[in-house]
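Presented as structure tokens, the chain that follows is alone, the form predicted together with its partner chain.
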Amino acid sequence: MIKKSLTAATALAAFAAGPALADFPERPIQVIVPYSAGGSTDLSMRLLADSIERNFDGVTVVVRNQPGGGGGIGTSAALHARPDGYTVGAGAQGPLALLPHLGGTDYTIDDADFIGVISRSLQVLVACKDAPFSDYDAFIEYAASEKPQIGNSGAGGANHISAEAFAAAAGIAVESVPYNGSADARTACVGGHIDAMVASPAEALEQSKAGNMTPLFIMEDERIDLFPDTPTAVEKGVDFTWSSWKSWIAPKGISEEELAWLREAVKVAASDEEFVQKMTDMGEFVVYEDADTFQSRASGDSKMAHDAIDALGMLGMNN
């Protein structure tokens, strides 16, 4: 009895203290993750859900996994959901900015409304165990005579396209070897079955300490703290940066007020101290970006991916 009235009191307090739109959300918000439970996107979304629930009393966020089709199935479900603000999607670079160019999806990036970016996943090109090169210059030199074999987590996926886009920008030729997911590619890399791969700083750091991977360059504008000695492609004279991101997207047609609430919720949750700590431990680079910045980043990536995919002859191959 006491407990019940306490809950009611808390709910009332939250109602009174909340912003003008106190009646939203009145039921759980569902976020569709287009990958299996347990992957880095899924875990990030669970941490974000946790953070929103911690920062907004009485709000529940439910993570729903709809994997398959390289993230296309879940992303499609999110973008075609009823635009009432109670269903949003985990926006990932692959299914949003890349997949529509390959064809076979029933959406494009223009079908999405943008809520906010919570983190960016930086990318490092690493030399694998026993590779015939161990720094950027040696890599480029090797590539002049022989095509290095670069592993990726799946044909047409983000790190396939980024490796090919770099090769095009640097004027070298590489041979992409697709694996079934990044874990498989990493295994092949540590075992020395490929020459190089695109890795996240977190996985590269541990393995490079153990001597199984050697970072070649960072796909950022500037060097990063984790690898102060590793150059960027930009400082080596190749105009190339690439990072993927984790975000919230929504179907078009949600009312302005509800959209504003969702954007504010992501903003607050993404700066929560515990959230930042856990994300950083997981190797994510937490950086909040608002809807406009997100939109221009996503469109830019989509444009860049379009050109890279076109150059590979994969444009619209699944249409």
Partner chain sequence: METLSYLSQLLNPAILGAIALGTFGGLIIGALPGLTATMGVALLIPLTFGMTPVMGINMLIGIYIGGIYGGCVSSILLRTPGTPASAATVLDGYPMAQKGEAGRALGMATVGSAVGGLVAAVILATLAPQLAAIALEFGAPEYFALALFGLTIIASLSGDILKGAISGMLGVLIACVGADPISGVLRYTFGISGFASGFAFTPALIGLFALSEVFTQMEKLATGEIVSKKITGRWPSWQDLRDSRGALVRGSLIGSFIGIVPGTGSGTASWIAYNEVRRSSKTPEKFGTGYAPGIAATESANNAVCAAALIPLLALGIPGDVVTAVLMGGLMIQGLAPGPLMFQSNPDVIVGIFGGTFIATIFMFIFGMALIPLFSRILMIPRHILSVSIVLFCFIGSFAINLNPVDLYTMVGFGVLGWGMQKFGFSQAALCIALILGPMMEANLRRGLLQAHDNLFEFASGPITQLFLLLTVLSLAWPMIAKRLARRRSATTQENEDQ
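What does the same protein look like in the form predicted on its own, given that the last one was the form predicted together with its partner chain?
So it's only the chain below, everything else dropped.
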């Protein structure tokens, strides 16, 4: 959890110093969510919109859902919008860092300007029931002679690519087993039909308490509170982290002044105590990342995804 580092009044005073911002925004800012209403990305963006409106008098933020194409349709609409600062997108890892490599999109990650990350969804590699390993070292040792079967929620999806990207970084080979959604993969895991899967921390905690999953490593650079005894790949010597993120992105071409306003607005809103509490209550890992940190993370994910997708022979498969 991050503490509010700027009050709205301080931020507004800073903005007032820039004459180019005196008339911005004059009308509602629209954020395009590339998924259906009611999902975690949609709910997070609505909470962020509320926080911006609460912290900046007279500012209105409207959320518009434009689902389809695995998030590609709405992301395309955001990145091809008029670059006037009034249309931004809910940036997500899948449509921005993965889909362009699979093909079928009319944009790449280079078409985006980065505003800021508001939260991330962490991932844990877990051993399934009756797996032949129960900790990181045993998993790596097993993978030296056998290909562990790692379930995922669908070929080309984020947890498929993350497992393959980790395997490449660790110098091992795995057998990815696609299922029709995360629920089916979880059912196979708790039934002992696969060796491992990528899970959310909450999912891993629930199933580990039931004796159905054992966390092997966290895909972060530091351990997390839910699993203080579970290592990261980084501390085991493998330079690998992975998490999906919720953010704001924008089309290229917005003026530097307006882009700066949007970035500061997200920073203030994402640090608001009410926002943080509501997001935390939803199970989100709330962490603000500025534009430079966000761009570095997204570019790194895109590079890892490209290499993994290429190795799988799936590069451009949707073209």
